[in-house]
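A single chain comes next, written as structure tokens; it is the form predicted alone.
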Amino acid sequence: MPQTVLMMGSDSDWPTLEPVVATLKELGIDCAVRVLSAHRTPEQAREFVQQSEKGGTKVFLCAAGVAAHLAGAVAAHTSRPVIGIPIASGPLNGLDALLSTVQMPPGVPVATVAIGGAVNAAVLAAQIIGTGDAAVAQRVADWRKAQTQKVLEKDRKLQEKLK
């Protein structure tokens, strides 16, 4: 089983979540991806979480919109870190999902990123894994340096245009 698992409540969330898998891949971390619902497939979701944990999964990333119960349901079945990714959907455009994801009861935490925050969720998962894996920690540090260089290069190009 991969070190990370990405679970989404609906396949319609995939376009928002593709950057999770791409970023993890860029950081050298494998990721399993599943569509499982906290409400429509609760038993299958629970079984998958338990099997994943036994198989060595270190971090669960869970995305859902509106009621956004998937991350909390997963957190109820594992002591591994769970990262919630609220999806922009429904009449509140993701605000309801954000609030649902962050308002967990004491003892059942879900780390939560911004609405649609796929890249940050992946980087956070890599940072968590990196606390016990020096190679992953180095790849995250290198990735962040590359991000800095990209911004500086954009600034340089803009300054050239303004001359």
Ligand code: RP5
Second form
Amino acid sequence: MPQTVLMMGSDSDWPTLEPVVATLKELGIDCAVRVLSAHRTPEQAREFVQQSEKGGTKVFLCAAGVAAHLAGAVAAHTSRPVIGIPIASGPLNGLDALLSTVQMPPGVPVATVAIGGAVNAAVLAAQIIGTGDAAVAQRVADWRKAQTQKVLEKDRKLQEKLK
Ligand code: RP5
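For comparison with the form predicted alone, provide the form predicted in complex with the named molecule.
Below is the entire complex, every chain and molecule, led by the chain shown above.
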């Protein structure tokens, strides 16, 4: 089993989530990707979570839109960290999914990123794994340094244009 799994409520969520997999890849972390819904395939979702946990998956990333219960349902079945990604897929543009994902009862946390926060979900997963893996922690630190350099370069180019 890979170190992380990304579960999404529908394949219609995938375009928002491609950066999760791309960012995890940049950070050298493998990821299984599944379409499994808290409402439409509850038994299969539970089985997959339990198998993944047994297989050694360290972090679950769960994305859903509208009445977004996937991350919470997954958190109910594992004591591994769960990161929730609310998707802007309905008429409320993700505010419904944000509140459905973040408002967990005490004792069953879901670390919820911003609506559509795919990159942060991947970086957070890497940071969690990095607490027990020095190579991953180093790759996260390097990735953040590269991000800083990109911003400084953008600023430099803008200053050139404004001269
Ligand atoms: C949610 O309902 C999914 O995560 C998706 O964001 C939304 C719409 O799903 P589809 O009707 O496109 O399958 O459960």
